[in-house]
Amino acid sequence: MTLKDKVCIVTGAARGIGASIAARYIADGARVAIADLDLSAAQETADRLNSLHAGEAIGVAMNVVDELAVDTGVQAVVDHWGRVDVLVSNAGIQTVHKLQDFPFDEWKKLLAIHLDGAFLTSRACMPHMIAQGSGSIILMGSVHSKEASPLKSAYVTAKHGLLGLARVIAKEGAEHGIRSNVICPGFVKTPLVEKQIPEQARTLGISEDEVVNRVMLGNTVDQEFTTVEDVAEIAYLFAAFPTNALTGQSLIVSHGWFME
């Protein structure tokens, strides 16, 4: 398997999981657009990766809930490198509230970033993939694509929805050589998860240690967080797999937090 010279777009890639995926791709010789709401952070990450690896990175400004911004950003990548082979729709946020206390504006914002963002970026990339007769679209789901947890009604709803979107893309893209898959990580110790620890402690009335050891890691088989490198390896597998045999599938990366 190889991504050498493949053109990849990773959203939300200035930091965290997205940056780790970009690094894994570039280490294999890929050309990667670090797409992020924060252009300066995206370019900083691109510059850092360019100094370390064999591939090439550029920073691209992209607000994934803005149709024009998405279309413009994808076109800029195509103008720069001539094609797009891989999309990783990774941008996401987390907000926790009990359902009866969930502010509607926060509900809408979370669903927009996860679902509208995946739809808009996929829609923008697919015509280019159709024209070249191949492509891989990877959506960043979660163990919450398969299971529910208290306080996460919007997140669980959004992550479940990504499974349906990926399956439709897999069926519509098949005749054009386009595959679609979902990565479902468990708790990964990124700033997104670290932010949840005190929030859940306050809402649930338990200590931060209990949030980590009981809520986040209690269902794992080894009390270990999933790492960004774990997730990046699965993103590499889906992107570089030499055939479309895996299309329409999801893979859970959670230290056994959820099993199926």
Contents of the next structure:
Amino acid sequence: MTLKDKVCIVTGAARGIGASIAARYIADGARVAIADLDLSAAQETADRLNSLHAGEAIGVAMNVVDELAVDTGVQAVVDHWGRVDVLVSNAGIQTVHKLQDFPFDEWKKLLAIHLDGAFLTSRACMPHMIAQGSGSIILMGSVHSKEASPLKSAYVTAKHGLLGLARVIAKEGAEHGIRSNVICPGFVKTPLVEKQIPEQARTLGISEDEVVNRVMLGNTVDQEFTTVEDVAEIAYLFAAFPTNALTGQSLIVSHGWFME
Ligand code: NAD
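Please move on to the form predicted in complex with nicotinamide-adenine-dinucleotide (NAD), as the form predicted on its own is already shown.
And the full complex, kicking off with our chain again.
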């Protein structure tokens, strides 16, 4: 398996899991568009990864809930490299509240970033993949695509929804050689998780240590966080796997937090 010369778009890739996936792809010779809200942050990550790996990454400004920005950003990548082989719809946020306190605008914002973002980016990439007769669309799910936790009604709803979207893309895309799969990580120490530790401690009335050791890692087999590199390795597998044999699937990478 190889991603050499493949054109990949990774959303939310200026930092965190997305940046690690981009690094993994670039290290294998892929050409990667780092798509994120802020162009200068995206370009900074692209420059950093290029200097580490002698790569060809570019930064692209893309708010994944903005239809025009998504269509324009994907077109810019196609104009630059002539094709798009891999989409990783990774951009995401987390917001925690008890359901009865969940502000409607925060609910809608979270669902839009995860679900509208996955839909819009997939829709923008698919015509190019159909024309090429191949492509891989990877949606960033979570253990919360399979399991629920208190305070996370919006996130759990969105992450469950992505499983359905990936399965439809797998069915519609098969005749064009387009595969679609979902990665389901456990807790990974990125800014998204760092932010939740004090928030959950406050809302649940427990210490930050308890949030980490009981709420986040309590059900793992070894009390360890999943790493960005672990997730990137699965993203590599889904991107580089050569046939429709691996499609419509979801893979949990969580130190055994959730087993199925
Ligand atoms: P992060 O907060 O470190 O990075 C998220 C990135 O997405 C940021 O660069 C941010 O600017 C970008 N982003 C946010 N809204 C955007 C938008 N509207 N358009 C474009 N970019 C946007 O988060 P992370 O932990 O790296 O999470 C990445 C993905 O992995 C998310 O979908 C998240 O739900 C998922 N995930 C994370 C964990 C975890 O424990 N960290 C676990 C499972 C799944």
